[in-house]
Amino acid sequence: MQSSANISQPKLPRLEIDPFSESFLTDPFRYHPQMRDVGPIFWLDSIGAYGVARHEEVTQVLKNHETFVSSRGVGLADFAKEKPFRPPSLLLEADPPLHDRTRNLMNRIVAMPVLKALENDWRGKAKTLVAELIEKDTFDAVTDLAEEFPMRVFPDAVGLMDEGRDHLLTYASIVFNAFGPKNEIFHSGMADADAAISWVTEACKRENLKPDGWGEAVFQSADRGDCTHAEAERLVRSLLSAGVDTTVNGISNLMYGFTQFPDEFGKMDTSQSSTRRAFNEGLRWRSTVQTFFRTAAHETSLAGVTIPEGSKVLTFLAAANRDERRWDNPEAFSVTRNASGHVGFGHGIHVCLGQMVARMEADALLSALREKITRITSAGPPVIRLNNTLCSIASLPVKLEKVG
């Protein structure tokens, strides 16, 4: 972190806010605006870094990879100068050229043609499982909905071994925990660390992987040297995390939003034009990473603050996605926005590996959930799951209107 005596420039506002407490963490839209009006970049004393909220300077930093790096970690944490808990991933905490050779060979492995060829099983399991659900008064749009169905159609799809995947659900939560400082809500996250940690080493390895599945295609990958088999491990490890957590928070913010707005789900048609603008304006709305860091290589310039080299920066994505400068009516959750342009999925050379497959996998369950379903309405509290990261809700509990 860099030190307080170094940021005494007469430009930049200083915060007392802390981006990882438990009220924070609770609801990050109540303190935002703030974030967004001091200045368009400020410090935080609680982490003793610098601090991006607005719209312009978050794409900024994300899309300048040279000078604010992601291979120093996108955490808290400065590879550079501790060790990181885990082996970097080769994909979000990598710059090129590694980051080059190693995003060509995944984006080879979860290509369209890949996914188109799953579309029609994903779309079937996805009316299945509707089918299921509005035959219940009230269900849990989160454990029922939003984490079961992609549980039945992506780890197929890696051909992850059938023993043990709920662990990929708490694996995703993990990483993404640890990209905060070792607080009280990353030591409550680890609670379950070793089993699911454990058990996606295990199933990262080629013995253990199906034969046709996107985990042996990347083992394949090595075997033509595009990577080294210990890298391979390591991609399909980053594949899980990728494939996971976009798609069951953004699935889950999404059926909030439909609650807190339940015209807006009417308004949805069937047609993937439609779900798609619908999913991105949920990804928008309620961003389901709420931040990264990145940190400056060398010292540079930005919105007119000079940034010492070993700065860390903090890209406040959701922050980003409600800004006033950018978008018109920044707080209202609308499927007829055209929310291009989000950061939800990040910005740059690093955005998310999935966001295709959770695309896909919304796509799919959208299509389902309309074709029956003409109101999403809410039949309790939400409950928050506390992540360092993540916007992740724990259980929603909906009612939903049948068609007819």
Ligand code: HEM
Second form
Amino acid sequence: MQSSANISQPKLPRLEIDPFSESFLTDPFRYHPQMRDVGPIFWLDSIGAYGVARHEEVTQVLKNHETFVSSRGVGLADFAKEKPFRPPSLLLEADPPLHDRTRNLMNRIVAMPVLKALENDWRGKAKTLVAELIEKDTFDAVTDLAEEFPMRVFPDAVGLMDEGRDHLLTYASIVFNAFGPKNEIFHSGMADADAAISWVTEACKRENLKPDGWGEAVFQSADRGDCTHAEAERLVRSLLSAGVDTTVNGISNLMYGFTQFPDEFGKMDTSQSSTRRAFNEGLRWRSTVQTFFRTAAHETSLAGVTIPEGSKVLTFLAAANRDERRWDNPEAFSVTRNASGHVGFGHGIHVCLGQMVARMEADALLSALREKITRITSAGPPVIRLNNTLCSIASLPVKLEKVG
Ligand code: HEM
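I've shown you the form predicted alone. Could you give me the structure of the form predicted together with ligand HEM?
Every chain and every other molecule in the complex is listed next, the one we just looked at coming first.
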């Protein structure tokens, strides 16, 4: 697939791969070796953007937030030229100094003491769900477990209104599709968009948030002058866009790992260090967030290649997480591996704000499962859900083997 080198930039290989095609998104891992091996940076004709797929260059781009900015959008659209489909995120699509202010504020909303206060409740809810599931012969690890658990804990933590919470999953899939081109996948995801977008808009308003959740806490920060009330609404929206589908698919992909490597589940124990390691490995092995773009704020050079101002650079997080230059035996899912250093939660100043939230959900669920289960095996073929950014599974039939 590699054609002749770019004449003006001799070091730049060109790839004909379309990273937003159905074939690529169905199995991106099949294409990653070629992307990593062709060179540290390449040009993607299909989208008119640079790409980086090795761990070294992906982390370099993400670390260098002054050159590779987020405020021009972390999708294919350049906000300097195109109006985004919604007002930009004050976190994900912002640069310092605005980002410093909003990030500091939001770090306090999901700080460790806040999370610790919820831990027992989440562990109890995980045990209840597992008790329900082990009664079944087989079940769907996506709909019955990976979607069910975050939906039982996350909307309550934010303090969302009870009615219409299912819109959260639709909304998140719209947001993550919108980082890619306006292809068929994007358009089919827009089918229920209006209802989901208006539900989320309403849900972020102060009058619709419950008094003891993270959402109201953001508005209390606004009362203290840390942000405006309009900004508070948009910051609550960030929790809703980024906090559900990511975790759902993080858990789904981990369950898929257990079915593909059936001896791994039993190597985990119920301790937090063990469940945390397993979750990290799941995010490395099959990264939920596959890609994010950055835009060059000025002309720069990366791996010897000159990148003009305004260029989009696509960072392949999932490919970096299986880079054999960084990991031993990267294709293997191994729950005892120390996967720290993976970029499944990003890297640099935009590294996932909610990673402790996601980790606490996973810890609760995995330890509840491990207490009762020795093995998770496949009970039917998985169904992939196409999304322009997320590695998503629609259905994963599984069977559990009980302890004793
Ligand atoms: C397994 C679950 C999750 C994964 C894989 C994930 C992944 C990511 C990644 C890769 C980024 C970096 C974006 C970039 O560099 O442009 C990010 C940022 C972010 N995440 Fe997560 N995330 C997860 C869960 C959550 C949760 C539960 C929340 C909310 C409580 C959340 C909120 C955010 C926010 C607000 C940002 C933007 C941070 C910033 O720009 O400073 N995420 N996440």
